[in-house]
Structure formats: C-alpha cells, structure tokens
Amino acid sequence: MFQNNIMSTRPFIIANWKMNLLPDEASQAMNSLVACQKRYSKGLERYSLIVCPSHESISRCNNVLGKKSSPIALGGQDCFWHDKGAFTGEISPISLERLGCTYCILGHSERREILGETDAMIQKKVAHLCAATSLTPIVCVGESRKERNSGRVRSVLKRQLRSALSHVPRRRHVVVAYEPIWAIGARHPITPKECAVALAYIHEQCQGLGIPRMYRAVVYGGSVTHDTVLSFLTKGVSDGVLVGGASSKSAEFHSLLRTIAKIV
C-alpha cells in the first residue's frame, strides 16, 4: 500500500467525486482519467493519484484500473465503524478494501455539516478502519467562517485532530486533509501563506499525538482548481491536495493534472 517513506516523497492528488457520477458516468470518467494519466505520466509519476468515487461506482472503476494496469489508487468516501449488522445504508471498511480501495475519506465537512457527524463518530470510524483493515484514512479537519472570525482556528483543529487520531496505531500511515469550510467555493479562498500556517499547526499536533513525519501527510482541500493548485503544491506549502467537485468534471480535472505535470 505504501512504499518507502512515500509520505515524505510523493505528494497526493486526491479526487473526491462525491455524488456526482452514476456508475456508467464514473466508468467513462475513469477511462478518460487513465488516458490522461498515461499521457502525462512523466510529470505525474512523482505524485500519488487517488480517486474516491461514490460507493456504487467503486467496482466499475476498479475494473477499469485493472484492465488498464493503471497506478491510480481508489478510495471510499466514508465508512462505518462496524463490519456487519443492522446499519441500513452504511458500508464497512472491509467491504471497501475488498472492492479494491486502499484509502478512505473520513470526517468530510459535508458529512459533518449536512449529516451531523460528530467528533466522536469520526473517532470510531478512524479507529475501526485502522483496526480492521489496511486502508489508509484520509481524515478531514477544518474550521467554519464563524470559528475563524472568532479566532478559534487552532482550538477547532486541535479538538478535531486529537479526537480523530487518538486511536491511530503508531507507525500507521495517515493523511490529514485541511479543508477550511469557509474557503470551499469562496470567491476569495485561502492564501498559500494562511494555508501554510494552518498546515504547520496540524503537523505540530500530529507530532504531539505520536505520528512521526514519515507516517503522515497533510494536504489541502478547498477551492482547488487548475488556477490555484500550484500555489498549494510548490514551496512546500502542503503534501498534496484534495480536489472536490472539480475532479468529477473531466476537462477541468485533466487541466489541473496538466498544470501539475509541468512542474519542474
């Protein structure tokens, strides 16, 4: 799943397709993405490219990747904290692993805001995923505009991180995605300087929780487009990016990848 300090050497490009593509559409998008990755493979080989389709599309996407022998990895968009049981509509991390996933997003801002997921729920999901599978969690954290305006950025991040990562075993790889809620879809998103400050604090907290640098990556998510992606990937600002809705639009995402591939 991970090779030789991949956390410190290969930035992540994580595509969260959300609930935007039906299985047939997802299959077509994956075929197109595989072709794009192959075309720009020389520039993209320095990155770990992960796609997180909706759950019903994972199998179709995995089939495409298998037939094309593509290095693109798959991730789930969420999972539950049990393997089986009377939990209607949920999916277990074991199911995701058997479907071909090697990553799973947990604690996404949309699930926190729209579906009412709490820190305690996210903690249980991360803990069970780590205990039951070899999946790598992509744990999302971030503050709202109200929290930011009231000077609570650090306290919010500290609370979310300490809860979510409290049961992550030592020497277990983890990706933390910083997605400030106020910056998602904003006309004036976060600046690279503001991003760097927040990411440095997240690294500090992770170190305090006993997660060594070589076992963690901290990426940025929030209004990442082909116009902004380089500002978050260059000069050591982040260990990668989490791209939301833009990643499910093939033309837009391919443009972003072309931009990344040209980095010297």
The other form holds:
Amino acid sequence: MFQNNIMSTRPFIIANWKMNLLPDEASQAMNSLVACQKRYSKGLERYSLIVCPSHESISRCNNVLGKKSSPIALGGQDCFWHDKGAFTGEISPISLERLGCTYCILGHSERREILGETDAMIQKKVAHLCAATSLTPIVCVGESRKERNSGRVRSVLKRQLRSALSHVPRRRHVVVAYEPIWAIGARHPITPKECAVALAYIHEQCQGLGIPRMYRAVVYGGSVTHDTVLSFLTKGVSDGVLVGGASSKSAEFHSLLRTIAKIV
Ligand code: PEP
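Switch over from the form predicted alone to the form predicted together with phosphoenolpyruvate (PEP), please.
Next comes the full complex, and the chain you just saw is listed first.
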C-alpha cells in the first residue's frame, strides 16, 4: 500500500466502523461506499481510504471490493500476538492478512479502557504483527480528560509511544493515530491548533525512537465529521484522520468524502 516513502502517499482517511454494523449492514455500507468512491473518484484519488470493519464482516467487505486492486483498503480493528493456538475469541494478524487486510488498528482506547489492554499487551501485538505479516499497524495513543487536566499529555504520549513502538523493525511503515480519549464520540473535537501541538510532539518522539519521517504518518482521530474534517487535513496539521462514529453512518461519511473530494 505504501510507496517507499510514506510521505509521498496521500493523506489517510481511516474509517473505524467499531462494532456498529452487523455483517449484512457492513456489506451494504461497503457497497454504497464503493459507489460513492466511484462518484467522487477524481477528488478521492488524492487520499488513502482505509475501512476497518468488525472482524466477522471483513470477508464480506472484501468480496464487495472484489479481487482486483481496489482504491479502498481494509484494516482489522485489533489482533493477537500469536499466529495460532488456544486463544479463544482472538484473531491473528496472519488471518487478517489472508482475509484481505493491509492495515490493523492496535491500542484503541476502547480496548485499553473497556477490555483492560495494557501498554505491554499493545507492544506485543505491534511487534508480532510486524514480525509475522506485512500489515501496517495503526497505533492509537491519547490521553484521558483527567490526564489532560493535570498536565500529563506529553508524559502519557511518551509512555504509550515508547512502549508500543519499541519493537518496530527498521524500515517498517507505521501510522500513529492521536486520539485523545476525551474527544472520542464527543460533541467537539480538539482544536486544530491543540492537535498540531500534540502531533508535533508525537513526531518528535517517533524520530527519537528511530522511526524516520519517511516511514511514519501521524493522523488525528476524535469526533471528526464532515464539518470539521478539513481543519484537520490542512497541510501541517496532520497526515490524515481516523473517523469513528461518523464513518459507520453512510450518509454522514459520504458527505465527509464529498467535502474532501471537492477541495482543490
Ligand atoms: C475512534 O473511535 O477511533 C474515533 C475516532 O471515534 P469518533 O470519531 O466517533 O470520535
């Protein structure tokens, strides 16, 4: 999916459908997304569009996209740190790859918060995914409201990044998604100015961890809608956006895509 230089690729539009759609609904949503992509293909070819359906819907979504190379890539929403074995309910990165994925979200705050995923678990997931597959990890980091209010944004990001990225092999492409927990599913996202500050810090940390600019992209996620998307895609703010809730509502997501397709 990437060229040699991640920065020569287009801004990312990553749709995280979470557990919002049943398999029938996901395949319907993918069908209408394909039609939308065709309709605005001229504008949308400037972006890398990635959809992360829930695991049970990946195969059906892949069938909708067809065998030929599609302008829409697929990603998993999580994966485990082994290929096979007695790990009930888990999915391996190799399975995701065989199902047609080229990306995988790891360390999403909903998994950290609701399912108790720790930095150590996320580190193992990122390391195994990189070792066993050619999937590109989309590593989510971000602070809670409490951590923000107590001035700990940098220390939280530093801890999460150091842990998650410490076993990424050299010359591996990585997408880091800055998703402040307080801005997810909220009425208002972070301001682009605050976002730019956090993203600059993430770049600095990644550089220090030996992931050069050409191998990394840093995107923003948290309550992005068709109204706000352009402010986060402005040059210098981010390398793209991760869209959660708004991406699984077809009308809203198509409106977001129409908005970004039309900018010159
Ligand atoms: C997410 O869950 O990754 C996300 C960005 O959600 P939302 O867009 O709904 O805030």
